[in-house]
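Below, in structure tokens: the form predicted on its own, a single chain.
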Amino acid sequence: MKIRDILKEKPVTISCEIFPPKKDADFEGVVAAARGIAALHPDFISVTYGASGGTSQNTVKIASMIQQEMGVTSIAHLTCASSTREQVREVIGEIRSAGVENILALRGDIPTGADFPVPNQFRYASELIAEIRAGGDFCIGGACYPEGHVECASREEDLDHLKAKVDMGCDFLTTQMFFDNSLLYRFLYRAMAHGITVPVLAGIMPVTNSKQIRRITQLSGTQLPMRFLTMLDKFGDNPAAMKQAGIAYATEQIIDLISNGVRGIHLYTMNKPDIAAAIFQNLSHVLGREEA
């Protein structure tokens, strides 16, 4: 089934991100996290694209599996900055192939020291869009940053290749991670003022680690509040606690994205089944999935 048909049909939809295994040992893990995930019958599962295209070869694999065993509609991640225009092509291929209808379309990360762009390859996640377009009837989604993006010099630039990224086709969008909603409302103002009026899903990662989530922002940009900081302080050298706690948090923003009218929730679950199954009961009757 193609996303943009669940998310107009219902209300609210939670979904979940799972990453391919880094090494092919670890398969049978990734896929047990997959399953278990899939048995809490989240509205779909994204499966991310390997760094710098490393696991790659896993995404559409494990892709297919989601939906075809485990009855949950799954979206592949592609992205284009490690591959050449006939490499990207040739993933489309496989994924149309697997019955997979829906893509996440991503630059990605440079590699380190290398030439970008090339001549042969997609600069913009919006170019890859238009190729992902032209290549068969598939859902497309995107990434956004309520904070903006940390290569652009200012937020109307990133909004500028937002648009761009909408006008070329693209038919919803997930945010990167962030603690604070209060700057998903005000990025959601500005999109729509922008002329960007296709459905946002807030992307939520539930922190149970403290030295994870001081890596992951160092990377992304990302602005961690007071009352995050206070709770990292407070519980970091506590696992347990951090655990309980980070569920907490979570589940709160969730809660007050919804009673403000957000529409849909990712969560970013690091192949954690428990973490996504407390945040799933914590919303049970929030979301009306008593029997989740």
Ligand code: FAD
Given for the second form:
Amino acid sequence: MKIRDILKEKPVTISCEIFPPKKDADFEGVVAAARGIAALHPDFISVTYGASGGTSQNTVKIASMIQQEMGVTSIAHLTCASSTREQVREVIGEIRSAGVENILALRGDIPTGADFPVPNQFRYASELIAEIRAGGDFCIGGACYPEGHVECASREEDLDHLKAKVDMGCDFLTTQMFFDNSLLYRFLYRAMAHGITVPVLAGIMPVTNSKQIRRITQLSGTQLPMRFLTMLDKFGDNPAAMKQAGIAYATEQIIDLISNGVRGIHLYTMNKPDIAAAIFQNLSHVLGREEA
Ligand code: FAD
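The form predicted together with this ligand is what I want next, because the block you gave corresponds to the form predicted on its own; please supply it.
First the chain shown before, then all remaining chains and molecules of the complex.
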């Protein structure tokens, strides 16, 4: 099913992200994680794409398994910064052949020291979106950044580029993770003022590992509010307590988002079905999913 239709039909959606294995030896472990998450009946599962393009086979394979064998709609991420246009077109063909109808179209991070863009590369996600839109009837998602993308000179400029990306044919957007909901609310108002009217799914990461989150947020420029930092300081060295606190923090964030009218939550589940299950359990009535 196309995600744009799911978003139209349901008052609130909850979806999950998984990442494919870096080594083939880990393939079965990722499939098991996907099965665990699929058993929770999320509205869809997204499968990320390796920055170097190296895991493209696994992305398509796992997205296809989620849909065909596990019965959950899937979306394959696709990046273009490390590939030629021909390579990207080949992967789009593989996604189509696998019966996956949804693509999250991304530029990807520019590999360190790379000469980018070289001729015959898509330079921005908007160019990739135009290519996918021209080639077939996919539902297309894009990325957005409530705190602005790290490379962009200003948030205004970033929103101008986002508007151009949506105009190229994006059906919906998913946000970078954020830990302060007021940043999302401000972003949503500003996006609306820029004429961006497609659904925006709020990307929420339940944090269960303090070192990992400090590293990720340093790279992405995501702010960590004092309340969140205090929690990391207090529980960061106690994995069981950190897990409980991280799940509680994400749960609270989601309750506030839904209370304020946000209609789509995307969980960065880091291939951990137990954490996704705890959040689904905490929110069963809030999400109206008592039966799922
Ligand atoms: P773009 O939309 O192309 O934007 C990149 C930068 O270029 C921005 O600063 C933007 O303002 C600027 N820009 C855009 N258009 C123009 C223009 N015409 N002129 C000048 N500047 C312009 N990475 C992966 O490797 N694999 C994944 O699976 C993956 N999944 C992700 C999922 C989500 C929901 C998010 C939020 C990010 C994901 N990423 C992933 C990370 C992403 O690839 C990086 O953040 C990357 O640096 C930007 O990708 P983008 O698609 O947002 O790029």
